[in-house]
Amino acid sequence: MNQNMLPNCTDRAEFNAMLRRHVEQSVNTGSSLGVMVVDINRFRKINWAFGYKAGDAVLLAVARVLTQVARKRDLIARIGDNQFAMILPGLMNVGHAVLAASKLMRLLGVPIQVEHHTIRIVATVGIAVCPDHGNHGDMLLLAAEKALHRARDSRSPYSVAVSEREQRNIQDTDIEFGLQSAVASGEMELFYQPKVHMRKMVPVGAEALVRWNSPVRGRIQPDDFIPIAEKCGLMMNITQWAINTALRESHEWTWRWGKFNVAVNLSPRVLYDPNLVDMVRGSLAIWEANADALILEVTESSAMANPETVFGVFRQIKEMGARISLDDFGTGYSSLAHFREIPANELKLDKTFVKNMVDSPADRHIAKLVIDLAHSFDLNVVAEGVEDVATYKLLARLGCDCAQGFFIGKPMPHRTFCAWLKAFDGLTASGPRLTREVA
């Protein structure tokens, strides 16, 4: 159909240029601007059933209705075979655009006659408003098109775009509901990242890292669900599952190098839970595990937020034989006055100092200070983020006790970790030497 046959209607290229200018003006003036994308449903079927003349008549009818809905300053464009778009400058709010969509639906409710055929036009509308849903022309149009698809999926006549904050809230709520049954449904899994003794160059343990295999969302990373689990009070359940799973699975590990340990992270909320100590004691009893095989990792910032309370928890955990590791050391705000009182067994040198220490004298100096300080208080030191042989050798020369990082091994599922342990045959310049391939 000839574009010029559509009343008050421009083409897509001109529409995009106009939209960018209007959005820029809206942002500069602090005013609102709306975009509506209108999709004619079953348009291809109309062409097939009644012919292209009927299809042209439908397009013309929709264009005419849009001109009736539009104000003088609004701009209409046909942006696809069966799609139109409208710019609505100077909106009072989103409701103003919704009123325009409602009027459009009402006017389209009147069937049109094409020769001897009566055709009922059905359309779907997506709405987006600047600045709520985007502050660039392309971004705003994309938001309106996403709203259109959401309306179509829900079989609604129209839908308003969702802001980034609203989208995050929806995603967070979705994750929260999924988490409530994730542990009981067997969706949680532990990955293990190996740690090696730097002088002996043999594995001495692993850090257990929680992964969530959601049947709906796929594998979800801890950074996406742990904060939500903290907020909705589910972190204790996840931690209890992680400790029990780590103790159970570690029974299957190869112990040919001597004592082995598994480390489980404690979040700030769990650290202050009054049931934590009893939960740890109960888990050790259930699996008849040697208490010193369990390490509980706590970030420096969490420990130092309330030293008096946290150190009391540490002492109770140490009394039962389990061990405490202070994670991310060097990035928090501990003082020497508190440091000398920390009832911990281990410090983990944060990877921010490790990753550049070969080329950075300052980072190298910090690493040396932390290692010497820890050793003066009889604390073991584990370096995180060791990713190459040069860093490994430098840390060994500085007296670091253990290393963890991609040079040693990435986090891996339990079965793969068991195979990795059985195949381990020393360290080389390229990482672990394995006697056979590990899947």
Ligand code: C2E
Second form
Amino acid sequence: MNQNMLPNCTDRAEFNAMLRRHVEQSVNTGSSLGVMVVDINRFRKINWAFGYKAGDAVLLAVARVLTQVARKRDLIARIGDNQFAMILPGLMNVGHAVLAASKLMRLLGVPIQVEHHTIRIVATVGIAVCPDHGNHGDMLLLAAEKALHRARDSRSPYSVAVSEREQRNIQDTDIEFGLQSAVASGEMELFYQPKVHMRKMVPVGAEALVRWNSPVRGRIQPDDFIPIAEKCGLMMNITQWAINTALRESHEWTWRWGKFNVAVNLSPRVLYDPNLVDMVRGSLAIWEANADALILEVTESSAMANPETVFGVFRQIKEMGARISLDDFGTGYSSLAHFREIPANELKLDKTFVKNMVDSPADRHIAKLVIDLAHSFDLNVVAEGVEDVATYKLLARLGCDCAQGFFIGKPMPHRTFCAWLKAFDGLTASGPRLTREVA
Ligand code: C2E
Ligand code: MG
Ligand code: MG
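Provide the structure of the form predicted together with the ligand, given the form predicted on its own shown above.
Entire complex below, previous chain first.
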């Protein structure tokens, strides 16, 4: 149907220009502005079933109803075959846009008569408000369209856009609920990333990295759920599961390469849990594991946040024979006075320095400094994030002991890691030489 035949309706191009102008004005004056996108449900079916004349009558009816709903300053447009939109400048709050949507629904509820057909018009509405859901025209229209899709998915007549902050809160709550039962439901999995001895060029251990296979969201990386698990007190439970799983699964690893260790990460709050030391001792006993094959990784920043308490925990862990590694070293502002006292066995050079060290003399200096500092305190050094042979060679030249990174192997599921270890046959310029394909 031709645009001109619809009362008070502009087209999409004009609408976009007007929207941009209104949003600018609204941002400048600090006033609110609403956008409503109205989608006529089953419009194509109406055309097919009753003919184009009926379709045109429906469009006309919706345009008329929108005119009834609109205030003087509001602007109506047809922005798609079966889509209308309305700009509502000077909105008091989002509730007013919702009222407009409700009125629209009520007025559309009266069926229209086209020849001998009675047609009931059903529409779905998406609402977005400036500045809450966007502060320029395209962004606001997109937010309203997303709200419309959400309304349609949940079979609601209308839906209001959610701001980024609200969206994050919803996601966090969602993750929090899912996490409550994730360990008990067997949804957690450990991936293992190999570490190699740089001089001997053989695997000497692996870092266990947790993954959450959520039935709702698929595989989730630790950075996306560990901060939430920390906040809601679930990290001790996850850590206990991780230590037990790592000790059980590492039992199966080949001893072809001699002594082999497994490293598990500890998050900051877990360090203050009074049950941590007993929990580690209990797990070592259950799996009859050699304590010195277990490394606990603690970031430099969480170790140095409260050295008196944390060093005490480290000492107890070391007394039972397990080892402590300072993770992400170089990013945590250690004071040398504390460093002198730290009861650790290993230091992991953070990947931010490793990544650019071939091209950046400054990062190279830092790497050298950290390696020499660690050695003068009898600490083993592991470089993390080694992605290519040039970085590997440079680190070896600087005297780094071990390397971990995509150049050697990405984190892999337990079964794949077992196969990787069996197939490993040395390290070449293009990565590990494997005797057979590893999935
Ligand atoms: P992290 O302990 O520093 O682990 C190293 C991270 O670097 C891993 O990310 C690993 O996949 C990634 N990585 C390894 N090699 C390379 C490389 O060559 N290039 C790049 N760009 N990245 C590399 P992932 O698995 O996503 O883990 C992220 C962080 O989550 C870990 O950092 C650790 O702090 C935390 N995390 C993982 N598993 C656990 C856990 O079981 N408990 C706790 N508390 N934290 C965990
Ligand atoms: Mg780590
Ligand atoms: Mg790290």
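Residue numbers count along the first chain shown, from 1. None of these values were measured; they are calculated from a predicted model. In this text, the rigid core denotes the largest set of C-alpha atoms whose superposition between the two forms falls within 1.5 Å.
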*Would you say whether residue 117 is displaced between these two forms, judging by a C-alpha shift of 2 Å or more on the superposed rigid core?*
yes
*Align on the rigid core first; then say whether the Cα of residue 131 has moved by at least 2 Å between these two forms.*
no
*asked:* Does residue 82 move appreciably between these two forms, meaning a CA displacement of 2 Å or more on the superposed rigid core?
replied: yes
*Give me the C-alpha shift of residue 42 between these two forms, core superposed, in Å.*
3.8
